[in-house]
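One chain comes next, on its own, written as structure tokens: the form predicted on its own.
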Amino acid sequence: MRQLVYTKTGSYDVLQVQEVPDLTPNKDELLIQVKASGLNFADILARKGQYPDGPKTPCVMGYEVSGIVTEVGSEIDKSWIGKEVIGLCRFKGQAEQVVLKEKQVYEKPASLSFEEAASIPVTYLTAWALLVAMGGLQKEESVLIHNAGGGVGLAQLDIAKHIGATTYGTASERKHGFLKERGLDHPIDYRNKDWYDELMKLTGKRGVELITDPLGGDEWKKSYRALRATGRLGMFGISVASINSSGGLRAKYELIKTVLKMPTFKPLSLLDKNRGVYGVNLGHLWHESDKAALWMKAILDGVETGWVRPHVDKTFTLEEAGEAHRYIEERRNIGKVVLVVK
């Protein structure tokens, strides 16, 4: 089988396809033939050597994909070979092939297709983390959603508007438009103005009860200013650590750049204030299973009921994997981007 190598930290030649042997799954595991894989953030990072959580290279990255059960270990019933699923990994989903153990493989909603089902996991988890277990975000809320045309942002911006919660979003103008007919109340151009003027005008200086930020830096202590009292930052990101490199010495010295710009949060402040700070790190809950599991459940209700709308703006095969990431870090897709395997 073909699967997609990180072979060692630097550009987007450093990716490549290599042929290895078919997996065969342990009497625990099932055995997924793999036909889309879900592209993220942590993939770039990883690619550039400034993601901490992941493998050492030469590795194969890839969280989250969908596929057909084809084999299945002594231990596992034998109903689930033929079954369309959804997959959560660590690691080593950007292949034809991958194993699990059954609490991370889920049934794919018939009404989604393939590339749909593997946009699901990891931007869904995520924001349902941050709206909705962390978050406690309320009907009766505003919340600020930073690059809200992303895969995350998306997700927040339908679990958001499934409470009924007022929505503000950071997004280039020309993704306005998409934004809008998804839902979102105010759209924020970020690039052409200061997204902190223009939603303090928008709320008459007030801010806004909840601000969910992948940045990092010192966007972090902007977003902690634009918070109304009772308001929460949550923090899922530096994304701003990988605009001015493509690996190497000068990734490591962004990161480091962007680490000590964060702001420091004193309890002393967070109590005058009453305000609240947190993170998610979906990659730190794999021995919380129990927990994806009720909100995999939550969410794949959403899908049946409808109000959980994956967008998957464009599709690239495992051979085009360095076109999808430039694409992505160009800023260029609304929603999620997503491997194929054909």
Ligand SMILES: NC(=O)c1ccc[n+]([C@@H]2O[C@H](COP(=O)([O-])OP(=O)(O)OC[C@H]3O[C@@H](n4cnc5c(N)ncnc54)[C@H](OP(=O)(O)O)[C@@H]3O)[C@@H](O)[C@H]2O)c1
Contents of the next structure:
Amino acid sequence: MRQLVYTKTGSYDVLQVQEVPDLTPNKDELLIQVKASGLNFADILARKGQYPDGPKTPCVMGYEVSGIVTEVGSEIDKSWIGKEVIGLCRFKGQAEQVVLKEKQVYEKPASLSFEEAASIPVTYLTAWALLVAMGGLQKEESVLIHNAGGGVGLAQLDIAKHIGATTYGTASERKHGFLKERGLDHPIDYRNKDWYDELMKLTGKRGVELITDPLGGDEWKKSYRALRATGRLGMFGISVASINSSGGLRAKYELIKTVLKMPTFKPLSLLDKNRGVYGVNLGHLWHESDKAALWMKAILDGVETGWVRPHVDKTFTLEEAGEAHRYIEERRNIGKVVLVVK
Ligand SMILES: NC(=O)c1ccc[n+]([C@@H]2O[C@H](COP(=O)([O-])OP(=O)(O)OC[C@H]3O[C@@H](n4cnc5c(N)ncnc54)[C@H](OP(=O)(O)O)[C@@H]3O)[C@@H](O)[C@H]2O)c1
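Output the structure of the form predicted in complex with this ligand; the preceding block shows the form predicted on its own.
Whole complex next, starting from this chain.
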């Protein structure tokens, strides 16, 4: 079978498709022939050597797949064979085959294409953790979704609209029309204007009750300042570290710079200001698979009722993975980029 190998950290040429022996499931595993595999910002950071959670190179990345179960281990019910499924993997998903434990596999809703199905797990589970499980977003509240036009951004928008909250979102201006169509109440062009000033204008200087921030560095300070009383800041990424580098020492320098600019939060100040801060890292929730299963059930129910609307912007083959990385880094995607296995 073929897999996409991140041979070392660096630019797009470090990504190579390599042939390896077919996989065999262990007694408690399912073998999935992969049809589509979600590409995530973590894969970009890993390629550049900016992702502390990533495996050592050479490695195969890929947190999520869709495909068909073709073989199962002796402890797994044979009725799985032939089923179309969605799988969450701890890497190795960008390949023709993956083996997964049963609790990492969900039946694919028939209404979804394989590409749409592969774009659900990371984006919607992260969004659910941010807005529902930890953010506690309420109907009468307002939320600022940073990077609203990305995969996680659009998933958050679906959830916030479902809750009924008022939505603000930062995104490149050319993405605003699409975001409005998807229901975003107030798009903010954060690349040409100061989003803080814009948000304050829009909210009569009050700010919002919830901000989800994947930018990191000193952006977290600004987001904290923009909270209204009872407001919460959910931190979940450091995409500012990715600007200005394609790998190597420069990438490490940008990462350190981003970490040094992060805020420190003081308990007494949180108390006096009636504010809360929290972090989300989906990759550190593997030991809580029961929670993920509950969230996934709510999300897949949302597919059936129609409020979960995964949006695939563009697909690339495994061989085109470098172009796919470039496409995301050039900020051309609205929603998800997916690798298809042909
Ligand atoms: N903690 C977790 O568990 C978790 C899980 C998933 C994702 N994340 C994080 O969430 C963030 C978004 O992930 P995603 O999968 O939604 O990404 P995505 O689909 O690639 O979208 C990211 C969007 O962010 C904007 N952006 C900001 N800084 C950027 C940069 N340096 N390079 C390229 N685009 C940049 C771009 O929108 P504009 O054109 O509008 O600027 C881009 O379209 C990333 O930081 C990722 O690491 C965290």
